[in-house]
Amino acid sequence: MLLETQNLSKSFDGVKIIEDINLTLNNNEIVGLLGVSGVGKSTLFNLLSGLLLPDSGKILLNGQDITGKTGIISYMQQKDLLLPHKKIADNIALPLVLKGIKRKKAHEMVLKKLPEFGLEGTEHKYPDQLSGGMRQRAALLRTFFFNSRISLLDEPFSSLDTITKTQLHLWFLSIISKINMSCILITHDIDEAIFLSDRIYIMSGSPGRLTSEITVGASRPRDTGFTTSEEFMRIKKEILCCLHF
């Protein structure tokens, strides 16, 4: 087990937002987190990344307590947050520079990875010169350089059109397998959660709790044919029942 939370709870102004959250993330695993808006998913991510301290509970990485510690787990938010005045190479290299790596060396490291992320030739461009899909690739590569082992992804594909999103899903599954990154993925898209995840947690209630855990049996990488399979439809029906739709 790579990452584990133990009875994680958090309140704001006396109102409990999440309670007794127990989740796990294994090596090279993608875990989906589904739930309605306001249920506490982003609060959970802020706890996992160390941006917030829990009222109670622990976060363990390889058995070591990392509760409240920042800079250990990378966090890619819904917007790509690329700096508009910096070129793509500088944007991607930012976490390396913050770690103390000299700019020239950081750029060399970035340039080596650009082809793998489908970004070759973009190093001298600015974010507004790239498509939404390319910007998300750049943001994910920046996240990789922050921490290549674990990433928290908060609706990374929600701003994309359907065709671009499908293309990015296929690419994402391929690249995650190549770089051996483990991810927890927040999404409101049930189909996306099934297509990308190895396991899915359903978060519901007030305060938010993990009320169901669903295993997606299909191996990765997957193709679009999986979305019309009986297994896909069975899992979707199970999720809809858990969400009471």
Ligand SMILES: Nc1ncnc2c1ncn2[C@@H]1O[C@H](COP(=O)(O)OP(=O)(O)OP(=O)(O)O)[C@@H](O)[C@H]1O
Second form
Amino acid sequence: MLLETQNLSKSFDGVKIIEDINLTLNNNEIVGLLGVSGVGKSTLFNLLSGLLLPDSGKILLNGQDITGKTGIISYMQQKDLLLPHKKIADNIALPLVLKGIKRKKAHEMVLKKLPEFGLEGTEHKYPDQLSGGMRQRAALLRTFFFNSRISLLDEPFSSLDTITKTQLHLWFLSIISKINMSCILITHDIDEAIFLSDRIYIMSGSPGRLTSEITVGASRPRDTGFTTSEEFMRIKKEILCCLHF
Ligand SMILES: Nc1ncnc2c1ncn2[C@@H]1O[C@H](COP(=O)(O)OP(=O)(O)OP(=O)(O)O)[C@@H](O)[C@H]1O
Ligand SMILES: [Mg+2]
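How about the form predicted together with this ligand, since we already have the form predicted on its own?
Full assembly next; the chain just shown is listed first.
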């Protein structure tokens, strides 16, 4: 097991937001985290990334306590994806520059990767000159440049049309299969969770807890045929049942 939490709990202003979160993430695994708005998903990511300290509980990476430590797990946050006043190349190069790599060298590394992420020729543009899908790919590329074995992705494909979303899903699965990376991915979208994940946690209640865990057996990378398969429908029914629909 790569990452594990033990009984993580967090309150804000005396109100318990999440309680007794015990999750695991294995090597090369994509885990989906599904839950309604306000249940505490982003709060959980803020704890995992070390941005927030839990009131109780621990976060273990390969058995070592990393609770409250930043810079170990890369994190694509739900908002403020890219800095608006910085060009795309500078935005993506940020983690490299933070690591102490010279700007020129960092730019070279970014330029090499842009075509793979469908961003060729965007290096001198500003985020608001790109489409929503391009901005999300740029934010993902920046997350990957943190070069951590674990990435937390908070709704990385939200607010995209269905066609662009499907294209990005396929692209994401093909990129992930090429690099040794484990991800936890927050989404509100049940189909997205099933299509991308090896395992799905459902978070519900107040305070938020992990109330169900569903395994998606299909191998990766997957094609869109999976979304109309019997296996997909069976998992979707199971999730709807867990969500009490
Ligand atoms: N820094 C904070 N201070 C006080 N309350 C907070 C803080 N961060 C989050 N909360 C509260 O904690 C609860 C959970 O918020 P969180 O952002 O984790 O939800 P979420 O599941 O990510 O929701 P969404 O799907 O809308 O992004 C909300 O009631 C929110 O108002
Ligand atoms: Mg959130």
